[in-house]
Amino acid sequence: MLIPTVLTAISLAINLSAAAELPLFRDFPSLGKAISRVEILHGPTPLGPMPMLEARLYSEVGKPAPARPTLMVKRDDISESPLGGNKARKLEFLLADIFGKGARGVVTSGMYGSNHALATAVAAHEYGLKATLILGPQPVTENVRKKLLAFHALGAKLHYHSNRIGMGLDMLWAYLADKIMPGRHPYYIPPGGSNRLGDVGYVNAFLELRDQLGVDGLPDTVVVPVGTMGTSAGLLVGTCLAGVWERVKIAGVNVADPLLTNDGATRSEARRLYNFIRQSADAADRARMPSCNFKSRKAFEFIEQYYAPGYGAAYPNVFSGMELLKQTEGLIVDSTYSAKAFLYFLDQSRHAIASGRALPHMLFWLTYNAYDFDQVINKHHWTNAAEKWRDLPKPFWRLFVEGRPRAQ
């Protein structure tokens, strides 16, 4: 484990002072004084066209692809290994708040294979914090099992729950303990790192995209998965502050329980985030911030139908889309989040081509962390290398043995 040293403390101080370099803080300087940041990302994430995918889609109907590709991808999957994916952007602001409050540990929650829980465990490991992960049920795959091993190898304390009721009560206690005695109990991060502070990361992300493409080069639609709604809400607020409201639509593809994740809740999250940013700015910056109606159907579309058959589960066409993306552009996505959003992206593209229309100018925001955690797992000193899972708390053992053939 990386224990903070004098050099680490100096690095943190430098990182906290570097926040003014962000597009959001450059556009609205008072925010850089009001909102702290620990620098995890050292610059914009890559952005580029997907010509091989376009060529394949046109070849499916026997047509040549246009010379100028219109499908694009924003590569947050390689934002900063091993802290890749969309969680790195959120953790920059959450970590600053953790250190500002003097907390020595962090607690968060997610399903057994949570990408957010993994990112939090990595961040805690790298910054010398104790991590506690409250984990709940989802379909168990090899990817989920690998993440559970990585959680343990990174030094996180794991809480097992077989149902969401027990998980919710555990989360409630962690939240209340942090609020009642901040700094004395582990700092509570909500699922997905999605709160007003964490969501600021994706407000800045959209402004980063604007800087990369220029206002005139921005896509008509940005496609992103929606789980805890922070990423989509942040991007939506970003379109407002960038002055391209209703010119660039955020298409959020739902991958989570519709009772918690839905159109109205996402818009409310965006409205609260917008108000938080306004309240954090001084009068001069507030006067320059556009006013936006978050009920607008032109600015945001919530896509419901790709959630089925449920969280962590997927139909065969999701896996077919994953394979197509890997074959054409060499990109890796997960079946729980990014692959469902990509399937929508793919369906929209195929429909346009089949209808004889030009491909829409769309951007797929790849939020998955594709970092291979095998090296993290393999470096850990396991009691039994053949059955590593036996080092996990005993309730997790069943996730490694149920559904697998018994050894003869």
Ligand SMILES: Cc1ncc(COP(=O)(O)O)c(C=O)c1O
Given for the second form:
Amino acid sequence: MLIPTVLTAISLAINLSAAAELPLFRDFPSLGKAISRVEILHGPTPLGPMPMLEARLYSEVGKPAPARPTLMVKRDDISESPLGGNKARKLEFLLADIFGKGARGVVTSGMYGSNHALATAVAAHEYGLKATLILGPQPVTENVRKKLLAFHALGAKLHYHSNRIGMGLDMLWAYLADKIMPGRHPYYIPPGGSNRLGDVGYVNAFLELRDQLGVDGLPDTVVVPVGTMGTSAGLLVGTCLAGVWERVKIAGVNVADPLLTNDGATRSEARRLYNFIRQSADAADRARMPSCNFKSRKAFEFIEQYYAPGYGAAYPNVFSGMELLKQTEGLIVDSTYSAKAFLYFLDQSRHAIASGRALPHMLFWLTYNAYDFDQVINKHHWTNAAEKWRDLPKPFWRLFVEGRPRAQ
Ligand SMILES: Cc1ncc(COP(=O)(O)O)c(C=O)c1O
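Could the form predicted together with this ligand be shown next, to go alongside the form predicted on its own?
After this comes the whole thing, all chains and molecules, with the earlier chain placed first.
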């Protein structure tokens, strides 16, 4: 046990020292001293045009696509390890805080098929932490079932909830236990990994995009799904710190309950994040940070109408958008988050072409981790390979047998 611990400590030290390479820390060096990071992503995620998609959209109205593509995709879906997608960017900063506080375990929550819960379970598995996942109800699909099996295969302890009240109380207890005795109880990560530390990952992500494209090459609009709001808030603060406020608009497509996820709450999250970053910087860096009015409609648009019929459920046009993206660009998205944002992206593009205008200079930020978790599930030693779910805590069993023509 001692050797792996020493190795983890050495690799953490190496990773923490590499933090100065981040665009955010290069632009504002004092932040690199104030905010720690565990390096999960080794460099920028790829970025590319979407020529096949453009050709298809123009062909739908019988026109040839212009020679220079304008639609782009930022590929946060690509990663060599199971720890990818938008959660990896947040976990880099959350993990550093976990290690800083000396916690041995981590607790977080999400719906049964939560991407964030999965990313946390992967991170805990990779970094030797005990993960507890507080899970609540959402429509059960094969994808959700696969994630539940992956949680178990990764060694996470699962708490089942059939309603949001029980789930909320469990989360409250986990939060209070961590606050009252930090380091002694599992470190509490809020849903989606969205807090000011996690969100720093997406402030940096926008600066990474600026470095890749140069200020002049930046799109006019960045389209991204909004769940717990950290991703869009981070990108919004990024546009501020990059000095392209109101020049690049963040278009956040809501996929979660509007009671908690809405325009005002996203702007407040961004404002709090911006203040945290300012407070973490020294006077010289602070003086170079632009000030931004987070009420601006030109800088941020919250798009509500793609949420219906609800979290984790989708109309057929979401699935046809997914299919189109797969057929044209070979990209995989999930129907809960990224496919709804992509549908907005598609609707905007089709609308521009149908009105005889050029396609907007728009970027789709692909936040879904496309790693195939069958690899993790198949490596695990299950008691009964045909009914793997029987190894999960009993309350979860109904999620595998209900709606199937087989008795429990
Ligand atoms: C694939 C995917 N995209 C986008 C989001 C939304 O990000 P945020 O919760 O930071 O708003 C999530 C959140 O879980 C996600 O899993």
